[in-house]
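This document starts with one chain, in the form predicted alone, laid out as structure tokens.
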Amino acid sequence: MGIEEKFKDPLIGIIGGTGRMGSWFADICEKRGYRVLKVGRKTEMSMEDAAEMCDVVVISVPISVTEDVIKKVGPLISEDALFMDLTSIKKRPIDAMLKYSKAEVIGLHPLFGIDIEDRESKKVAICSGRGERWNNWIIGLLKGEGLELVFLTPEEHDKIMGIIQGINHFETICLAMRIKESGIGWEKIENASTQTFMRKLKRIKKMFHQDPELFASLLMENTWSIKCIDSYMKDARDFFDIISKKDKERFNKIFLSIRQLIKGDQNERDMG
């Protein structure tokens, strides 16, 4: 089959395919009509079969083991395929798709949690590795399931996220961690709680009712997440310095600035 050919119908093959991500991008694939082999541990078809085979390869695994199994497979995999992963994390994955395999490469972070159904617009965020013939087969199947992309290169992408997953996720856990040892217990919070502040508790709930690898990898994996939150905390440091001194004057100083940073990008977005 030549490569023309593969776009119109592609076999594709997920390994993870039998877990939440790899599913819904299962189900996207399957719903065009594509061929999907999903590779799990239970199924009897194991991944290295798969990357022989198929015209698209995917990855979706835990973050942790995400570089194995790339290392595992990318060699198996066609020169005219396409290999991508579905990770948090884009730097490592794409260097390692690169390093291990000869495939076009490209990255993929659906930037939602697929458990919930919201009225808002979901984003993916695509980071291209290497090759073009791919690129419209991908996009074209993502905006068709009206899906928006947000294109960024690999280390973007992973400086974002660790303002988004490193630093939020962290402060989610710590705020969690204040209000289990201030012993006032959980009930009575969320009864004294305003609108905003039950917003917050709601993220709580929902983040441990969830595996903890998941966020262990988020802040540990991603090297971007370390280094913001080391810069976070000096920034927290310097902030409780002022408003323990009571030092209006800086206060207020940084709050303009800030003001003046939000006024300044929507200010741009209203222009363009």
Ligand SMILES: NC(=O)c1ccc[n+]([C@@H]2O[C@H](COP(=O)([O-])OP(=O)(O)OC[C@H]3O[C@@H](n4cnc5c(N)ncnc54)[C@H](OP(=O)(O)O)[C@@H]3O)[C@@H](O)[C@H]2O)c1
Second form
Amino acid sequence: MGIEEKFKDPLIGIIGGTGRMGSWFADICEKRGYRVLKVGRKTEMSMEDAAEMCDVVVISVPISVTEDVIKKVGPLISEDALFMDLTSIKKRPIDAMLKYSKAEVIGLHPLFGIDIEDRESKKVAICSGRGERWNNWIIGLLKGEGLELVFLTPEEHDKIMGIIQGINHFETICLAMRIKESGIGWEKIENASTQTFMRKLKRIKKMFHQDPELFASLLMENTWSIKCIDSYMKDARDFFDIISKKDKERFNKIFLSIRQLIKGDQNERDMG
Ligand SMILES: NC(=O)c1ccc[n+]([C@@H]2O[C@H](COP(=O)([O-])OP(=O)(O)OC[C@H]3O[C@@H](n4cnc5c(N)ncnc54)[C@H](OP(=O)(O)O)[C@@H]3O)[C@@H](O)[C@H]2O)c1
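Mind giving me the form predicted together with the named molecule, seeing as the form predicted alone was just shown?
So here's everything in the complex, that chain up top.
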């Protein structure tokens, strides 16, 4: 079968297809009428067999085992096939897909949580790895699902996620830890909350009802997260110095410089 034919009727193998994100991807492929093989550790179909048979091979396993799985299946994937992943970090999985296979490579990161009602963003980050022949196929599939695509290099992605996932989740966990350690009690704080703070409490509730493994990986497996959090803590220490010394001049300087940054964005949007 020529590659043009494969675009019309690809056999898709999802390694981690029995999991949350893998099932989401399987659903959108099945809705299109594509044939999908969902592979887990206990399925009859092994990951090696799926890798050999399929025209599109998708990796959607926990971040901590992603590179090992890619190393196992990569050499078995055909040169004409598309090798993809749905991992929340991009640089290491894409490098591994390039290294261990000869297939075309595209990295995806769905920018929404599966366990929570967080679909309003409807965005997917997409990073090119190797080749272009499958680009229209994957773009068509995702756009057909109403998803907005954010094109990034793997490095840009991980750097940005150092803030969006790294600092953000770190902050939320630290706030939750402080609420616990304060001994005041969750309900008392909730009762006295402003609307803005209620949104923060809601985020904490959502986060702590999810799988801790996911957040541990997001904070620990993206090297940019560690770097970003380290810089953030230095900023926090500087800022603490400013407020504890009641240094209004430095406070205002920071405040105005950040207002300037936000203003810049606003101008860009107006122009766009
Ligand atoms: N969940 C989210 O909200 C979310 C959002 C964006 C991106 N992601 C990304 O999606 C990927 C999967 O996350 P998930 O939340 O869907 O995880 P999950 O629900 O725990 O599913 C993990 C899948 O991987 C399989 N698996 C587990 N350990 C394995 C191993 N050692 N070898 C081979 N297969 C293994 C599991 O199969 P079994 O059936 O054997 O358990 C299952 O199918 C991650 O890379 C994550 O960063 C997740």
